[in-house]
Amino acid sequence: MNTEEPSFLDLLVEAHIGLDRQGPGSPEMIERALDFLKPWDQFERIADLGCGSGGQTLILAEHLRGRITGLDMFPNFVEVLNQRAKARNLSNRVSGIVGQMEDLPFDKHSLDLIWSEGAIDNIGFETGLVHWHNYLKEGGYIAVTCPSWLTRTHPAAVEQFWTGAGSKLDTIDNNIAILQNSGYQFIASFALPETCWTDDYFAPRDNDIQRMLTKYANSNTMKEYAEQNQHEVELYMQYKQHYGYVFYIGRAI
C-alpha cells in the first residue's frame, strides 16, 4: 500500500502506460485506415502525433516501411515506446520525441504522413488540421481519430463530460467541411467499433485502475479518479450510439 498522495497527472499516467493503448482504437481500425493510404512505399516520412506509448505507432511500423516519429508531451510515455522499439529491433526507423503538438519540431512540408489518433481534439480538430498541414508535403495524407457526433440528437450529459475534458464534439459532416477548408482532399471517415473502446481500452484500463485502488488504498485522490473513470464508461454504454471516435483521412492539397 502507498500512502503518498499521488496527483491525478500522476494517476492518468500510471493507469495507461502499460497499455497497448491510451484511448479507444485498435489493429483492425488501423489496418483499415491504412487501406485508403496505398500504395504504402510512398510513406518515407512519418510522425505520430500524441503517441502514448506507441501501440500504434509500431503497427504502422509493420505495414509502413518509412521512418516513424512519435511525439508525445509525457516522457514516461515516450520511453516507453523507445524500450518497445528496441525490443522489436525497430530502433532504426522507429523513435519516439517528447513535444507539443501545437507545436512541431519538423521541417516545414517534410513529412509524407501525419498520423494521430485521440488526440487532436487536445488542441481543437481545427487547429490541429491547419497547423499540421504546414508539415506535410503537398499531396501527403493526414489519418486522425476525433470524437464526434454520430446521430443528430446530442444529448447533454455528453456535451457537459466532453467539454469538461477539453473537447468539443462536432457532427462527422461539420468536421469533413472543416477538413477540407482546411487544405485537405477528403479521402474517407469511418466510425469506430464499440468493441474499440470496451475491449480494447475501458477493460484493461480497469484492470490497472482495480490495482492502483489497491496501491493507493487511502489515497481520495485515487477514489475520484477511479470514479471519473467509471462514468465516463457509463456514459458511454448509456448513449453510445450518439458518439464515438471516428477516422478522419485527408491529402494535403
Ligand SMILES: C[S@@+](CC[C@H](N)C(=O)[O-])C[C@H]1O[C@@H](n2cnc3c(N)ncnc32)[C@H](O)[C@@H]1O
Second form
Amino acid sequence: MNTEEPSFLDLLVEAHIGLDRQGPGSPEMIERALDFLKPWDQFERIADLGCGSGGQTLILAEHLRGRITGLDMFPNFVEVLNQRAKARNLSNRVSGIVGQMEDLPFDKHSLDLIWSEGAIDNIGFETGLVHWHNYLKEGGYIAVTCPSWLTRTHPAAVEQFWTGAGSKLDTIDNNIAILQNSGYQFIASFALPETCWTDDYFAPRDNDIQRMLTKYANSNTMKEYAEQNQHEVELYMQYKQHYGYVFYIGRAI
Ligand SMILES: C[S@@+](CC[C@H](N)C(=O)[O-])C[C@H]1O[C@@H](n2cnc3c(N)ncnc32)[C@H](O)[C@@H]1O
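For comparison with the form predicted on its own, provide the form predicted in complex with the named molecule.
Now the full complex is given, and it begins with the chain already shown.
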C-alpha cells in the first residue's frame, strides 16, 4: 500500500498511462475514417494532436507510409509513444513531442493530414479547426473526433459533466457548419459505436482503477477519483443515446 497522498493529476496519469488509448476509439473506426482519405500515399507529413500514449498513432503508422508526429502536453504519454514506436522499429517515421495543441510547433502549411482523437474539445472545436488550418497544406485533410450531441435531447447532467471537464457539446449539424466556416470542405462524419467507450476505454481503465484502489487504499483523493470515473461511466450508460464521440473529416480549401 502507498501511504503518500497522490494528486488528482497523478492519478489520472497513472490510470491512463498503461492503457492502449486514453479515450474512446478503436482500430476499426480509424480504418473507417481512413477509407475516406484514399489514396493514402498522398500523406507525407502527418500530425496526431493530443496523441496520448499513441494507440491511434501506431494504427495510423500501419496504414500510412508518411512521417507522423504525435503531440501531447503530458511528457509521460509522449515518452510511452516513443517507446512503443521504438519497439515496433518505427522510430524513423513516428515520433512523439511535448507541446500544446493551441500553439503548434510545425511550419505553416507543412502538413498533409491532421489527426486528433478525443482532444480538440479541450481547446474548443472551432478554435482548434481554425488554428490547425494554418498548418495544413491546401487540400490537406483533417480527421478529428469530438464529443457531440446525437439527439435533440440534451440532459442537464451530461451538460454539467462536460462543462466540468472543460468541454462543451454541440450538435453534429452545428459542428459540420463550424468546419465549413473554418475553411474546410466537409467530407464525412460518423458516430463512434458504444463499444468504443465500453470495451475499448471504460473496461481497461476500470481495471487500472481497481488496482489503484488497493495501492492507495487510504487516499481520499483516490476514492474521489474512482467515484468521478464511475459517475462518468454511469452517465454514459444512462444517456448514451443522446451523446457520443463523432468523427469529423474535412479538407482544407
Ligand atoms: C482523451 S485523451 C485522448 C488521447 C488519444 N488521442 C486517444 O484517443 O486515445 C486527450 C489527450 O489530449 C491531451 N491534451 C489535452 N489538452 C491538450 C493541449 N492543450 N495540448 C496538447 N495536448 C492536450 C491530453 O494530455 C490527452 O492525452
